[in-house]
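The chain below stands alone and is given in structure tokens; this is the form predicted alone.
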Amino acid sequence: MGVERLPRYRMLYSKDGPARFISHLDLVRTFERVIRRADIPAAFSMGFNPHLIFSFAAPLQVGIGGESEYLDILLKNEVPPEELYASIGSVLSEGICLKGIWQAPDDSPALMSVVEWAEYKVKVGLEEQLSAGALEGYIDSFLKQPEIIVGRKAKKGRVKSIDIRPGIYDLGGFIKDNTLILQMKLKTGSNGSVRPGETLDAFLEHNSLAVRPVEIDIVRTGVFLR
């Protein structure tokens, strides 16, 4: 029998806690021991070295957190998703949650192929006081630029210049007991992403805004399909 006909279903996740430290490989090996003890009939791959058959919408970057993530696995059979459901969900782990599970359509192409943006909040303590009025002008000052260069580790520690304003749909934000908090549309997928730290620190540059020397706080709130 064809993988492609396989039953095919998709999950919805959250990763916060503990868990956005966890890098994207140890997450897939993280999903790979709880699909197992989930004792699911889970499709396996052909070959010398079968793995289970399942992928991710789009990565996450360590130390971000995810509130909606979404990852599809291929069964051997239909089992209904409540079923589903309460084995997955009774043995993930601390800081990753099941939202949701439902049967895809068999013929529905590979996540990463329909991901085409993604949101996120960003929260960052400000040295300065700032007023609405002038972050808004900010805001309209730092998407006027026609493009907005910043620099990206490549391979061999290579350092390539790339032009972000192009997948930098929109941007918001507001300010909260001096913090400043700005959402973010960016461009995500296999045809290239924009980072939400670059798109930060491009902002913050672009303003000559000092930042407090405190952790910052990124969470990815949504992935969208085609």
Second form
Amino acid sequence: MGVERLPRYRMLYSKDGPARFISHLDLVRTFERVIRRADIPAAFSMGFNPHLIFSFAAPLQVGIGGESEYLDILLKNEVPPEELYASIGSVLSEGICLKGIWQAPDDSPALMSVVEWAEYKVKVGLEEQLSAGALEGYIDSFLKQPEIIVGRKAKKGRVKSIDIRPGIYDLGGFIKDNTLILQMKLKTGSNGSVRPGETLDAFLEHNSLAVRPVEIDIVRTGVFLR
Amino acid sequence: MPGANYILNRVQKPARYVGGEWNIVRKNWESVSVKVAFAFPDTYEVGMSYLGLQILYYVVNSRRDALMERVFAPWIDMEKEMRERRIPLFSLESQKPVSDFDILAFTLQYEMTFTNVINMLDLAGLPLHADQRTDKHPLVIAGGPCAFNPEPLSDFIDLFVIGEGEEVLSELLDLWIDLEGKANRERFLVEASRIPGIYVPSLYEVSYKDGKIQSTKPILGEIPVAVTKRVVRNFDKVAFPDRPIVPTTEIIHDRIMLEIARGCTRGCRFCQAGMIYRPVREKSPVTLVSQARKLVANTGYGEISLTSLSASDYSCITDVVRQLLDELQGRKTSISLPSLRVDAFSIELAKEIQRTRRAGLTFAPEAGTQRLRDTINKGVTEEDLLTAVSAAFDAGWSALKLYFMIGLPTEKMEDIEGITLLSRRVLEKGLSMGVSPGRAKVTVSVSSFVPKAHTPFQWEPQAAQDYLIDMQKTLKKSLKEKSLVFHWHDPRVSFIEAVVARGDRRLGKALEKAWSLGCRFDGWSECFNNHLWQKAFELTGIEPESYAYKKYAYEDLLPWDHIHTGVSKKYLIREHQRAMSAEVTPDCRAGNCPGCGLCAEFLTEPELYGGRKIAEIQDVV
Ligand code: SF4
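Okay, that was the form predicted alone. Show me the form predicted in complex with the partner chain next.
Starting with the chain above, the whole complex follows.
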């Protein structure tokens, strides 16, 4: 195809504010328009409906912020990254922020296939006071379970039970002003992901913790590649 | 909004409510004299697909002394959250409550959004009735095609804008600033009613006798007896947004909308748009190419749609398409034409611009027999249609859509059968031309005729609902081939549409009742609840049949007679009579003026590029 030899650029960006509420599909569409507005020599696919050649690291669920997200794009020719940074940076929709752009090896594997885990910060308001010591105990007991079964919606409205314990790589947390802040390292990638929301729910349920639901905030702080 | 993240995570499509799109305008509230909230009484996806919103947004925000922000009807799930948490209706740009604005401006595109208008007033915390609102509340105004029969909403709206809003809205804002409208609401309304194109319903009184309208008269002197619509005179130079808002989430028409012409003079006798948007005005090719260039650069869209009521009628369409294709090739931008005529020329055009044949093509023969097509003045023969579909199949399309109406005036059984026969013939044409039976598909979409104000059919009753339901069933049964897909529009919705479209002031209480019983998003089949509507009519003592099924006499005073489109009643009567004898009336673009009266009224003539002229205007009955 020859497509492989086109220069590849990797962008690091964040997604918050109004952009937090757009779906992955909308994000793809939004970047397509951003790139067109930036008027950089982007490569297009062949065929009836030419489109830009993008590759995203890992889709983000609607409503979750992303602090360090990755996106690859192919260009027709090499352009100094500073130039790209300036042109793209000036035409981004609100809530999307370009944090860096650099040239990646032309033959690097698709981002999606090398994502292994992601890190999340989950903030939730607590109904009752909780001490740091107690929290540590809760986390320990949660992680000591041999399996953590959660229900996940499958096709046709059916609910499938799966064990998320092997996909929880790490869990830590602290309390600040009666807000519980959990840091999660969760399996993410093309062969299965654990979601921060279901992990939080399982944690709260396991420890019978009551929360003020109006104050839930989830941000993906990083996506980690193999 | 308190707990915004949490609420937004609980509703479908939260991007509808957050704003922040590319090219939005956020102004400093303290620095402007008048703040307008533009309200679209349907979802974000529908509202953002409406070009008029982008135009008025641009017009108002181009002024230094004014701002406009947007608000859409919250979907059922969001409404529930808002009511539970007492979150008032808010604008997208600044997330400020609608009640903080000076003016709340609705656009009325479709009768079935009227309960949403009432609902939005309520969600904004405003008194529903115009006469209950004071200087503490925003002025509530409305425009758009449905404002041409403003009467059903006259209880709720302070003032209607009749016709094209680009210029009159600015005049209205000037007056508001001059008079300090907020503090002088009543005086403002009286002064505003003297601006051409402004209708203030509270300044008119309707009297009835034996249930019939006796008169609609201004209650003060110096107020126009009738309100004539506004028309933009220099369409080529009129303000056009070259930085339209680009949504971040998918909308219905997610592409650049470049308006190439306004108005249509083909004169289909059921079509309200054809009457209210006259005269025909075209933008010059030079303007179009330069606007296209800016729009592509400023939006990043990969598709540009050339919009007008009938795009292939534009005088220099081939030329413009060619220039645009040249211009946009390098940017991999495609062009689309949403409205095509039933002819081979249009297919040629579609073929030239459509990179992908996946999208279907739609044709609107409207009626199944030649006699009925002549009655509605569709000006399309079976041969035209078959030539056009042949061209389409030839050009590689395998899926076509045919659009028909049932319940048209003078319709007979053979007209219904004609729909099946014609659809079958189209399919056979495709098969005979070698389209594989597995891929050939003809979608037959059938809706019910709704008589609309200001058309030659305004006097005609709608066909009985039972009949319409029966005919839909008959069609469903007879269109049984696998490659013929039957789509129908709920005749019960069309009935309410007809009631509202020809409604008068008395209907307001039924609309309010329907809303209070829970009617919302009535144009959405998953939301429409016929039972609630029937109950609303019952509880308010309104006989909906008396609106939908009424046959008016030419002498009868119609509820919208004090609203003028510029098209003369004499012409409408003549067209109605010609319809009854199935006589066609040619388009004035073809060179002869059949005398609709508009050009005389506005001292204008159809504005066409390429040097064509219309023969002298005649007014023969
Ligand atoms: S007055 Fe004649 S030329 Fe003018 S729009 Fe009407 S029909 Fe056409």
